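Single chain ahead, by itself, as structure tokens, in the form predicted alone.
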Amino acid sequence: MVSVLVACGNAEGSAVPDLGPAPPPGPVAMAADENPRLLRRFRPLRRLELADGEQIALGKMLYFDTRLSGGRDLSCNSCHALDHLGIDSRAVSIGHNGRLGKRNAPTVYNTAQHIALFWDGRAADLEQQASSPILDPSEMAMLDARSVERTLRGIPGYVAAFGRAYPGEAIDLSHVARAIAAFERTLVTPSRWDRYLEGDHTALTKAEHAGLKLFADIGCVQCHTGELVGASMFQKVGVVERWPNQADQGRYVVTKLDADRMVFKVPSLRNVALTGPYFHDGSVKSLRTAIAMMAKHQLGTELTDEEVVSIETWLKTLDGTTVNVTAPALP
């Protein structure tokens, strides 16, 4: 697997790599032969405003700590392994007592900028998302906030760490979620694609440029756009041709609105070549198969093998590059 950039703090308080100044508003720089309308649909990754270093360090420890699970055997990192692009490479993850999840666990990288969290968008932000798996009986299975708080209050090192991160405030589940979210906001993966958007037109090869053009020409940019090349809207899967698996009805489960049947959050395509299997059910292992299925079911287009390879070639420019993330020492 290609080594991927993981910009993050650690328990010792190491700094997040500087991504450089945020790009100015307005169109990004473009090559002489580029369609100006195309690149206006995208933006380089931004530098995010980060929390205090003590909060980030605390969040990293909590992210890796299996004591936040009912069986003391699962952590956030179990399903979103940071040294494996924030995924577990399974169709669906394995939770408490070996129970299988219902949806694919997407990468945790670059999630701070998503329109919402989870495939059905039921969490508005990282803070709301962070506590959900801890309490879910089929995931980490701590069952209630008091169990989480009692566990952490019984560990002197965490009492001290929470005191540094949130002086004068009680240890409670909301602070656990805030700290984990603070750490997750450091998980960004800038790539060659960002260099291209920032004006380095040597960052993409001719073949990659051709893949980008095809991606736009067939209509993929209707949904996969913006800073994350996706993750900015919800869309029905199977717009043109009925999706094969109708078992999971997507946002309908949350909203109970018929208009939301088979509607899911459009995934970000950053690191997509490295984060299979694909789709909400993890049913497809091959990126090329996923590309062909999207063209067919969403756009009514049958791509040739050469066209699929061309789009895949460009998508690989979204693979980020950074340092490995190691587990911190836990109290």
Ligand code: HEC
Second form
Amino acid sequence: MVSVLVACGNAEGSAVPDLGPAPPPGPVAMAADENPRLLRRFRPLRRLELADGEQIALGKMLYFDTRLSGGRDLSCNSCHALDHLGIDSRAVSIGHNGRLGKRNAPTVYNTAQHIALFWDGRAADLEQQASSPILDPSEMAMLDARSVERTLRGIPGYVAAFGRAYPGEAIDLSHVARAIAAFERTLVTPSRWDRYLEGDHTALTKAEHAGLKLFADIGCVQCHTGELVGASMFQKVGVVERWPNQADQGRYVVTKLDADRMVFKVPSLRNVALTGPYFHDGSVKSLRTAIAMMAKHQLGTELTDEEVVSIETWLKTLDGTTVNVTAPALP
Ligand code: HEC
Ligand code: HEC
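Starting from the form predicted alone, produce the coordinates for the form predicted in complex with heme C.
Below is the whole assembly, all chains and molecules, this chain first.
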């Protein structure tokens, strides 16, 4: 196995969580389902502790409500469409007044378990994340908390819904964020891969096993690991070979540490076959190209077309079942 963790251990909270003992050096030789060491690098999706039903219902309405945007035309769902795996399928998002964003919109499914939110990890949790697009002048452009609060207090149905969800508490941006985060924690997508990890060894085909084994053998699993097959650490993109697009320096923008140049959160690969285009700049449309680029730039390996297809075949077992895809009635 290639050792690739050279970009680990950045300061400022870029810690790698303890995922248990690493497998011993040398290629993983046995079939995936017979190798407990390999499977220990992954976890099935956890059941998350959910908030009160009234809070979730309120969060769902807010998630779909375009009145939370300056132009009354954008909601969270505009860029993270829940009937479309929580993405907008664009390279970079289009925000307020048609303004082009700088980064690709990641899915909102399975985000509660991320080490941190955003490509550069600048938000610690979903609560902290949720208020930022509402205010962001190039996203929903409400600009200040007071205009959000004024809008919601002017809608009697919301006054009632906030009263049920947070009795006696203020209708303010922090409660908006709490409710949206409560809703987002329901957005998990269990898949065939979870059934396999839970012990159903018939859940994967032979070809899918082979792809998993290759993914582990060449070292993808060093970074894309754990419950989400990613989202558990920050790593440099272009560890072995320089990444083509250096315009966005990733975590460096947040920490201003040279060691964080081109460091991004390792994305989760759950639903990855359905959530292109890929990478922080959305520059790659095809999953196969993304896999080949990862092998080259992160591991210094050229994969054959067959090997790329094999890994893709396994990755498709991470396609999960989505929930909450339809918009609720809004007050
Ligand atoms: C105009 C499009 C747009 C809108 C509207 C929008 N987002 Fe996003 N969202 C993005 C983009 C682009 C990113 C990545 C930005 C970055 O990493 O710097 C993102 C990142 C996220 C993330 C982090 C995902 C991850 O993997 O780290 C979450 C969660 C999220 N948005 C939820 C929301 C919620 C909740 C709302 C509504 C309050 C919302 N978004 C509104 C475009 C949008
Ligand atoms: C050294 C750590 C590391 C290794 C090894 C690694 N990756 Fe990645 N991977 C990353 C990072 C960081 C990103 C985000 C890069 C970006 O967006 O600029 C990423 C992004 C991806 C993406 C795009 C996901 C998305 O939603 O945009 C895919 C697919 C992927 N990796 C698959 C693989 C495969 C397959 C391998 C093995 C051939 C692999 N990776 C090896 C760190 C790694």
